[in-house]
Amino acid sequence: MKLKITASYLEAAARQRIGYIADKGSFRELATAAEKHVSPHLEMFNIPVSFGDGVIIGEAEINGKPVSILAQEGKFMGGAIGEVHSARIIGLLRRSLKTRPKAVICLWDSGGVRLQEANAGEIGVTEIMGAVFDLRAAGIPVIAAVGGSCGCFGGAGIITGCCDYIIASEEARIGVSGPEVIETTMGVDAFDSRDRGLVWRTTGGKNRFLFSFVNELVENSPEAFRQAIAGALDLKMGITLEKLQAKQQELIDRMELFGKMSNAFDIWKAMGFDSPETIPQMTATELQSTLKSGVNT
């Protein structure tokens, strides 16, 4: 069945994304804007605050199955993580240990820690990571969806990697250091942040999918994300020693195979693509079909 695309997930606001993903009328917001949870740090920088501090949290249903759900608002300070922002996320995750939903759905969209409250943000990131692992250890899957304009960088990128299952669009970007940070640290000759093709070949959803960091690559539409999240609810997930050992070996093998390569085109060719330059033009569906039929395109 061909997916009918009616909107852009990339351009949607956080509340719109929740509305697209959750069953109609099922979302119940927790700690609403009326409670005025705002950052205590931004006023001294003359930065407008946001009720909810840039993240919406609540509970909903997806195909009738109960889930906890959160969505970062990338349009507020780039979805940056601060003290109150992280506290709201942690509160939802810890609540989920008691309510035991089918899964916790995280619609990430963040450039990382908020510089204006960096220490508090860094602490918040580590506490979010701990809460994610507590959920996974308790048998409650944590499913990440990434497709916003901010991507997931810094602490947000690390948190994303801690989740059970990651769904991303081609437009998504995931990494520890953003392109500008890499350029500043390593020099423009090593990484030119103005080369948008290079940025997406390196941190974009397609490359993350081909490296198996992203579990499922989808088109840039709310329908595609909802369909993928709904399907993931039925997958068997969890942490085992065997899975961790296999992932560690995968990283070792990857370094041996690709460690000296500096361009995604070279890596994709080593993966078996005869014409790696065609990958950026492929849709998510075309790329996955190519992989299923055998890599030689």
Given for the second form:
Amino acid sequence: MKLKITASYLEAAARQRIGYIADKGSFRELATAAEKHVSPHLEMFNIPVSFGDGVIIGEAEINGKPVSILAQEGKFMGGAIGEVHSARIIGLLRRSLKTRPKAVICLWDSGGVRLQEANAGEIGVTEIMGAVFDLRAAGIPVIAAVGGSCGCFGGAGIITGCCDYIIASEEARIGVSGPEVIETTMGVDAFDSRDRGLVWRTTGGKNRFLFSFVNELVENSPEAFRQAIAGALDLKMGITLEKLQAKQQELIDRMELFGKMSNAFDIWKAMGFDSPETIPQMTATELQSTLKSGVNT
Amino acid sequence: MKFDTLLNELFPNGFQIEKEGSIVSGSAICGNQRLALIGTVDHTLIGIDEIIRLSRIFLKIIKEQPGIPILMLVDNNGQRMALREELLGLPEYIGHLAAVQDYARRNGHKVISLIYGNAVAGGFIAFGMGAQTRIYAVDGASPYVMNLPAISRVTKLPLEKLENLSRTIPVFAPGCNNFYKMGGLTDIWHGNLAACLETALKEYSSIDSRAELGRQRGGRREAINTINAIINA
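Given the form predicted on its own above, I would also like to look at the protein as it appears in the form predicted together with its partner chain.
Following is the full complex, with the preceding chain placed first.
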């Protein structure tokens, strides 16, 4: 019997992820080593810099369709967002307003603002948000994929919340305040960050998917991410007042229905799952088919 | 600055406000223009309840008073750090509030924010910097991401080193002047606030020029060059 070797999206580096998602040989990186684009601020902290400041940007094709694509490198400073890092992302997003690709694909993997450049990072986050909204208003979808080891926290989590369509694996954790931050600030009773199950149930891809914040839950495999992204390229997206009003109502309903519950298991039970404790063990496919078979209706 | 003092100084020609918890809405006259007000008080934390109230007010203004300038009066101590917020999806709630603010700006409302108290981290992003192109602070206000002792704890960098660097470098330390140098504040208001606001309404632009401002003011020398190099690559 042959062992099937499956690659992990979670463990892949940024450049590998782009290689998995883009059509073979189609990726053209923008601003390569000739323009170093390193952080001008890290040296004073004696922190080594990295070409491209932790984010790879460029243009590619997916199933023959032109896209802009970026990938944060979680292994460099936790994908943290500083001045040059954010500027590179903003540059790609604003460029895409001119080049008008089929979509902009963002492979996020970041703990948020880089504290050594906190002010630059914070402003950069909101400049990215503005550029995302510019694209959405221009009818160019911004598709987020989350499945790296840093997840998306702080400003990166908020940026993800501004995208048109979110694809995530169960391993993807998306939030604003990380569990450690909540525990440090509010005490271990507020959030025990060492309780891995609690952390995953709360911020992980499944909970985000069951609330429809994540649009598509995929397995932790490059091919699953590629297929989901390719499938999302033709979806109709964009922002209208009606959609914002509907979202407002959805978020109010969520608070009214689940706002007093302090555990994802209780919420999933209230959503209609008879055995919510089985959800963490399900694969993405199993969870999706459970939903389709009507358990959750 | 105290909220009541702020209102009296900004609007000598009158204003009316309603409070719901720490969320304030209302209207006021500036020069010969009417504007809508949305604000927060008491250094509130920005959690999902606050966000839903704020976005509801924005949506109501967009529907009932199309095109009216909107002034956001900002005072918060950051996002609410709680299991409940994270469980229900705070990034989605903040993303929604950001989208609503963006929609207003894109549909003829001048959206201006004025920090009169604190503006902290995710709270600053959610309510404050969402105005994108026109963000002001009253002299003495406190915008920041994290205070230096906390940055020191998280980054393991010695506090003394951070304090020394922060005397000359605006990139990480709290405060209006630092955010101004980074291009994150359009201006810092001193003196006659009513006149400052009137000027701000006249000079309003919906173009995000913060990276360029950061270069001109010396706080972000690389951002705009990097952005432009990529746009033109």
